[in-house]
Every structure is written in structure tokens, then in C-alpha cells.
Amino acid sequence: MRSNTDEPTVVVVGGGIAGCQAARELAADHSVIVLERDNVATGATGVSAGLIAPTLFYGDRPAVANYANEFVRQFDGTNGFEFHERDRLDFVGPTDRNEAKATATELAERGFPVAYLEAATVADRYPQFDVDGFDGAVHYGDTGWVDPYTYTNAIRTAAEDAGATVEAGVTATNVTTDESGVTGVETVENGHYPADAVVLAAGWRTPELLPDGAAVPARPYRTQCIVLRPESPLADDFPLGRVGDEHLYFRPEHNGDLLIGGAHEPISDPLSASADADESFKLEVADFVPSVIDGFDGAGFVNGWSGVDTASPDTRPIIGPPPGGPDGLIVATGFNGLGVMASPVVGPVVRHHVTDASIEFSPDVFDPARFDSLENGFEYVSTSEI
């Protein structure tokens, strides 16, 4: 199923947020086709609750937490995609509280929009918190969130606007290789795609797809959301939030609901786990929510879903080609509950390992390789707190 055209043939399997950034940013010069064995947006990504906070995460690598900031700004409003801009609060306890202040001081220093409040300012500037048992919050100015299947399906369009194809129902069962590299994606349905290179961003099961040799340390985890209606709708300025405590975050909705998302639950049979979420997880949200948030204690249930998402040992994507993988191979998995807040790098990365194209930020945060140091497994650190 190779194009006609005398560009290299870059297959990608998976149509989350991960793989449509990669084809978007490969079809100009590549003849791409994106193959994703469901519809675009339906696993992971489809689930997320679309947070965008690359300062929080990637401060310590301003030029990562500047590009993904400035991308999603840039690309707001192109094919039906919005960006919701909207502060962010992260609750401190006292014990806390000496960390997140030299944490939000950092981050200031390295011109970011971020600042400690304590209780009192936090109570006087966003009324509708109960600040009893906090010391205060760390305060960010350039967070926000997106709808994860519009933006996903947004820059899909763009990808087939630069010249990609996308196939929906497709399943890759394997990568192919010879001696020289990968030779293509065998799949269920339509048999051999050859490539020149190939892109796995197949969540959770990129690792069992990797030819004889290659390995990525990715496994799979649940978690869980559910959408409460308050008595009153949530005010237009209603931040982001999280209690770490809690492991639990929030943000609004359009309609002024608000979801609530955590539990992170490692698992070993994904294709088992249940898309509802846990009766514990409702209850847990139920106590808490009224406890910290005015207007909830007569609060609807509206829906509650859980998806399965892919961990790296250190909560940061795995982009890159893998250990002992065939040349032309690169893998994007392992995003941790950030897939569609870190997606803007994943197009870069990937071209600068199938093309060597140079990049305004050091992938090596991103390497694959960075694992090879570590022995006898890994220590997963959880991100449910996000």
C-alpha cells in the first residue's frame, strides 16, 4: 500500500494525539499512513480529560514547557479545535508548603506565570474553595484545558490536509524487518504495508508490537473520571485543580459541571479492565468534593468512564527509537495520563529521529535510551496526581 509518490513511506500505527501529531508533522515531506485499529481518539486519548499544564511538568525544560505552550495557542481555532485558558491551582498542605514554595519561586525565576498564595489570598481571590487544612496553593497563569477527541480529530484534518491517510479499523499485529531496517506493518485486515520507517504510538500495546530485540520499560494502568453537576453552575473563572493529598484533580466543564479524575491503578490485562468507573471511586469523590468546593452537597451524577493509559518509569513519554530495535523504528508511548498535554513535541521528536531535522528543544528527556542505566526492572511513579 505504498503512495505512488517517490516520497519515503512513513507508516504510524495508532490514532490517538500521539500518532496524529507525528503524521502531521511527516506528511509534507512523507508519504504517511496513519493506521489505528479502532476510530481516532478512542482509546487513551478519547478518555483524558485534556489538561494543559507544560509548565507544571516540564519547568525544568523550559524550551519543552514553552513549545507545548505556545503550540496549543498557536493552533487554536484551526478546524473546529479550541484552547480554554484558565488558572490553575495545586492545594499545599503545611507540610508541603516549604517545597512548593521553592518550587513556584523556580519556576518564576525562569519567567513562568506561576506564584504560591497562601490560604488567605487563595480564599479571597477564588471564594468558592474551603481553604480549612490547606497552607495554601501553588498558582499557575498559563494552564488550561481542551476537548481531547476535537483537538485530536482537529489535527488529523491537518494531517490529511499536508497529504496523510488515515485508516480506521486497521490492527498491526507486528512490525516487519530485514537486514537494513523495518519493511512495514503486517495487519489483520489488509495484510503488508511496506515503510521506510515506521511509528509506533499504540499506547499500551506499543511494547507487544516491537520486533525480536526491542524493548520499551511501558506498562499499562487504569484511571478513572466522573462528571458531577454542582447545585449552581461553576463560575466562568473556575480554575483547574489538584490535592495531591487527595490524588485527585479538576477542572470545569463548558456547562459549568466539573470533572474529577485519579485513581491510578496499574493492571495486567488491559482488554479486561472495565470502561465505568468504580463505585469506591464515586464514593471517594462524593466525600471529598463538598469538603473543598462550595455548591457540591447536593451534587449530580452525571457520567463516569475509566480508560487505560501507558506509564514510563519516570512519567515522561518514551519517544525515540528503541534498544535493540531496527533502524527506522521509532516508538511514542509511556505519556502517563499527558498524552494530549504533551503531544505538541511528540510531531519534532519524531521527525528529528526519522529525518535528523534539527529541533528548537533537546529531545533527551524524550530518549528511549535513558532506561538502559537501570537493572533488574523499574520503579513506576505515579502521576495520578495530575
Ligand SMILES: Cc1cc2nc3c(=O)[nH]c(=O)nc-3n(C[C@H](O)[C@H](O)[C@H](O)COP(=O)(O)OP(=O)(O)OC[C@H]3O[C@@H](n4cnc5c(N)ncnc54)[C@H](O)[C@@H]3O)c2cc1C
Given for the second form:
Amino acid sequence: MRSNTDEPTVVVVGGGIAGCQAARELAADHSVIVLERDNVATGATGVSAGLIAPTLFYGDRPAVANYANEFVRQFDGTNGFEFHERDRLDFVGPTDRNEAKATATELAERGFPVAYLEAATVADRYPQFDVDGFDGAVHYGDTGWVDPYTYTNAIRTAAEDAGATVEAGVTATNVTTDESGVTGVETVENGHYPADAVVLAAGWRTPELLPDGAAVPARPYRTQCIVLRPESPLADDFPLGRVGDEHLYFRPEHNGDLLIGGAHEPISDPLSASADADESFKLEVADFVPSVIDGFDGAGFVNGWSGVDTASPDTRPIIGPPPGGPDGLIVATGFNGLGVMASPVVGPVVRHHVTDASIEFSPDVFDPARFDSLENGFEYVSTSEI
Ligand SMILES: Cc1cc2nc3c(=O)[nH]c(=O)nc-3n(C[C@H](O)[C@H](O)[C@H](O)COP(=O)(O)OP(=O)(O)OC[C@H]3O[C@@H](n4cnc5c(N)ncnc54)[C@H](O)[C@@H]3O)c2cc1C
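Could you please show the structure of the form predicted in complex with the named molecule, as a counterpart to the form predicted alone just displayed?
The next block holds the full complex; its first chain is the one shown before.
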């Protein structure tokens, strides 16, 4: 570890993709310590499906989407990380045709490689899909997938190479403050860690770590994945996709299996939530996949799991100083099932708030204060519906 006592100390709570990205960004000119109660990438990050599609979810903020898109391409090949570029097809039913075409046109006008494909064109280019019942699909040419565990550990290694320290098995209990702002973090195992700034990137546990008077509207929700083995492995160029009406998304695995995700549900007690996929979700997937993709009539069930991520009221992350919080406190949470693809923005947004550094996109979309008018609680909105 580089030791430079002149550098401000930043304690990051949480070793998921958000905490590791914050650490990587700050480590060059801060003494950064990441505290992780378990191990790096063992929360939502480790069970993520790893789909990367910033254009789809941030197309209304082109600078954000471009930043996230470019990051995975630039980081590709670093510390064992690989970005697997794949087309994406978002299947569209007849009633959604006009809206989907308008979305594709708008994104194309903003410079993204997006187009509306009629059903016949989809059938021609992607013969493994049965397009009956679909009007067509929105085609994205800049999407892909990553292995989230490898990605996060590659980011962690980059942070450590820049001087950050990652301490696993250390549980933060609270942020300490005095009249000037944060003073550090108290832990169960090692007592107090002094800090000039604290970044809370503790997933759904973030709200419970906030000092009195600070609040962010973030709540846990559960979502599931299943891996199926087709009769023969999927081709190397098999696309990612989503069938919006069914709230299901999919991507190929390295070995030609298919990962299918969905079943978002708000929960109030994450600690008692099952980590397995539900029987009902398995049945839904077993029924749906063979009806849309060839080669799955005799598919085998490989694996299934669920995980808990953090929802925000508008499905966008909450990154910045929490309203009512002390000086020097930053939160990075509320990633709504999109935190792996959105994670590149965490670093610059956190740096902007810690150091006042300029930033190449507006961080307002992530501002925790945008929810000031909310009282307690909010209605959960699934990203599968946007
Ligand atoms: C099943 C599933 C599929 C998903 N698929 C995708 C996808 O395809 N694409 C995509 O972009 N996103 C996807 N996501 C979402 C993505 O995984 C999350 O948004 C992202 O990983 C959130 O990262 P995080 O760092 O905020 O949280 P986490 O990964 O949960 O990290 C928080 C960390 O904080 C630690 N922590 C908590 N409390 C403390 C404490 N008191 N002290 C110390 N450490 C603490 C936890 O142990 C944890 O490691 C998916 C999520 C799930 C569950």
C-alpha cells in the first residue's frame, strides 16, 4: 500500500462494484480503505447477470451512456476483465410498435447504433428466434455482457494498484461525525477508522448506516436468474435480449448456455429471502423460452439463483451527498438491477463530490436531493417496465 499521510483519507463501505469503482477512481490521490463485511463481489454484484446496455437505460442522457459504454471497452483486457460485445434485441408486441419505433429513431438521432427491425428482418438475421406474435424488435449494436465477479475484482485490483486497501470481513456499524462533518467509520471488528470523507456503497444496507438526520429513499428488492442448457450450444454471436411483455431478459453464457433473468419483486426482509430461484420462476422460464428460441424443447436446467439489489423511486442510482447528511458523506446506492452497467459513472460522480473535480456529464440525474419531496417509502418500479 502506498503511504502518503498528506493525502485525504476516504473510507468506502461496501466492496461491490459501486464501492470498488469509487475506490479505483479516488486511489490515485487519496488514501482509500474499502471495508467489506463479507468478501468483494458477494452482494448483488456477485449474482448479477452482467448485461451491459447503457444506451437502453441512459439514452436520454447521451453523455452518461457514452461514458459507461466507453469505460468497459477501454477497461477490456485489464486485470483479466473481458467485455463480450453482443447485439441486443428487445422484442416488441404489436401494441408497442409505435412507441418502440419512436424510441429507436430518437436513439439513432442521438448517434447510437439502434434501429427498429421488422419481424421478417429479425427472422432473417436471427433464425433461431420464433417471431410469431411479435411486431419486430429494437436492435442495439453497442451492448454486451461481462462476468460481474471478474469485472469487480479487476476494478478492485486496479484500485489496489493505485494504492487502495481492501479489508474483507470488516462490518461498518455507523458513520462518526463532529461539528465539521464526518470523522470516520466505526466497525464491529476493528473499532474506529478515521476519515476525511466516507462513501457508503453498502447496497440495500446503505440507509441503515446513515447518521441521524440523513436519509435516502432506497429499498431492497429481489430478482432471479436461471441458466438453461440448449440441445446444442448457442452460436458465438447469439444476441442478448429482452421480451418486455414477459419481463424476461436473456444472454448467452461462455459455453453456449442461456442465462434468463426476471421476476423482480420488492421485499421488506432481505435476510430471510431465499437465495434460490423460485419453482414458479423456473416453470415460467421453462414454458416461455422454447416458445421463442429454437433448440430449447429438451433444454436442461443448469442453475438458478436470486439476489437482492436496491431500488430507488425513479429507477436511477442515488450518488452524492445525502440530504441532511454531514459534510464529507457520499452515498452510492439504488442501482435498480443496472448497477454493473451503470458502475463506470460511480467513480467520476463520487470524485466530483469529494474533490469538486469537473465531470464530463451532468451528475444531476444521480443527485440524492432529487427526492427531497418524498416522505417515507415509495412505490417500487421495476426496470423491466421501462
Ligand atoms: C439477480 C440479479 C441480476 C442482475 N443483473 C444485472 C445485469 O444484468 N446488469 C446490471 O448492470 N446489473 C444487474 N444487476 C444489478 C447489479 O448487480 C447491482 O445493481 C449492483 O451489483 C449493485 O452494486 P453495489 O455495489 O451497489 O451493491 P452490492 O454488490 O450489494 O455491494 C454492497 C456491498 O456492501 C457490503 N456491505 C453492506 N453492509 C456493509 C457494512 N455494514 N459494512 C461493510 N460492508 C457492507 C455488502 O456485503 C456488499 O458486498 C443484477 C442484480 C441481481 C440481484
